[in-house]
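Let's start with one chain on its own, the form predicted alone, as structure tokens.
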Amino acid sequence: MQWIKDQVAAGTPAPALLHSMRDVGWSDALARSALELAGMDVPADLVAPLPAASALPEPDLENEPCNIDAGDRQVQVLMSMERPRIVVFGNLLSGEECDAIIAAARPRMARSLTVATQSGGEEVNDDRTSNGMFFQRGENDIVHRVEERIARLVNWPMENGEGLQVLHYGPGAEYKPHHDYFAPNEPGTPTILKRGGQRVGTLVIYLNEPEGGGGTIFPEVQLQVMPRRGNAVFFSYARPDPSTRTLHGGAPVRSGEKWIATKWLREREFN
């Protein structure tokens, strides 16, 4: 990025920059995103067109409410950003609900896996140093209640959600910056998409408060959301492309431990 900024400041035109970036292996999507972040307009005819946009889950913030009625709970709206689309919620879960989810998940924890877009399966990833497990959708009363609340909060059908994933991070554990959508050009992606289409939204719920570190970071917009028990951060992405600016990660836990629950939302019914 510093090289790009230096080139832009020196007056290098977009076609020359794009050509140089392609020569060293940048994809059109990443090159376009990087140039736009550096403040350069990239003519549409220089790069491959963006993937089609999807309909998105979206909380009802039209009247700028401080609270949203999520059915059985008033959820606070703490922060809202348009691009990327990020909303921070407060009071999504009670302390008792957070403890109940941790207690139900704890006996089933194992090394976290990531989706392998090369094969369509799962794999251990050195960038993700947590333990985790998945609940089946509606597996028990607490999971079903939380899923109903999330569906009402972001106006998205329950059946379009993957099962709730619980993750545990000890001291030093992290998840380096990544995107949650499935890379469209990877060979395993068509297999993954058969189960419900692309991911279009993510909700990360904080189940406890580490003593230090462990925030959710969005490095492209220099935002860090700190983990407070019962709060959550929601973000959506209309297309599987870096232009959504939804690169994010879990910062290393500096002391204590971090428990979160993640809900991924798909275009269609997930099965």
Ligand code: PD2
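Here the rigid core means the biggest group of C-alpha atoms that line up within 1.5 Å when the two forms are laid on top of each other. Positions refer to the first chain, counted from 1. Everything quoted here is computed from the prediction, not taken from an experiment. First, how it differs from the form predicted together with the ligand.
- The rigid-core alignment places the CA of Ser255 less than 2 Å apart between the two forms.
- After superposition on the rigid core, displacement of the C-alpha of Ala38 between the two forms amounts to 2 Å or more.
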Given for the second form:
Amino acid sequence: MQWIKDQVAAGTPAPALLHSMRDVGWSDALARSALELAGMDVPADLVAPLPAASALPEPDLENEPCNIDAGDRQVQVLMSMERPRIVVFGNLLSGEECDAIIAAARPRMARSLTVATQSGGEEVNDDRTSNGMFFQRGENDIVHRVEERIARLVNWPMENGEGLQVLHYGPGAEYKPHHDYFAPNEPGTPTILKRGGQRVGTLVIYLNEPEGGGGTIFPEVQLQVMPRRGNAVFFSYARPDPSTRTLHGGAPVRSGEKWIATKWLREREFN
Ligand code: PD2
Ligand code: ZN
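Return the form predicted together with the ligand of this protein as a structure block, the form predicted alone having already been given.
To see the whole picture, the full complex is given below, headed by that same chain.
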């Protein structure tokens, strides 16, 4: 901020300042706020406006602040943060349900792929050293039951969810910090968005407990959620933009193994 204030005081024009800030990784939205905070008028056409905000999945903490009736199960609210929007849930799945999901997923595990941002297809990525698989939505009884429970929990249509993804991390495996939304300016994004629009929320469910490491980290707010079997961390993002502060990752598993199931929620029906 001091550097920005000095530049503003020295009369550096807004376009040059913005250019330097972009070069070192500032997002347009954050650069605009910082420049305005430093007293500069940032012309409207200089910085692209933020992408439009979407409606969001959200648990009804007004009416159920501590325990949420998710239809067939009472789910505990363990932590709630506003910005970024993060809620940690306890008791979302029983131990038996966690074991059943692992058992159904285990024979189908393969090296995890991430979305190829250039083409919209999928590719192996060194930032994600886990193995994974996707269930089809409603593929079997337990998957269907969990999907209905999630829909009730965060008040979002089951049809807007991607198929449940199961990930397995061995010792040393991690998922480096990333955003779950699709970057608007990548060439592959329009293809991806045809199926259900943007991702607007993520629910990571812990299926077991690693002996050491393996927390879900939110580096911009120095938060780490510990993996406890049956618990889950939910976060939402109204626009595909870093100003949502939803950068997150899976910390390296130090010992033991880690199993999670992730449900990504889209703006619209995902088919
Ligand atoms: O394994 C995790 O904790 C983790 C971290 C970041 C999972 C995901 N992202 C994800 O599935 O998107
Ligand atoms: Zn993620």
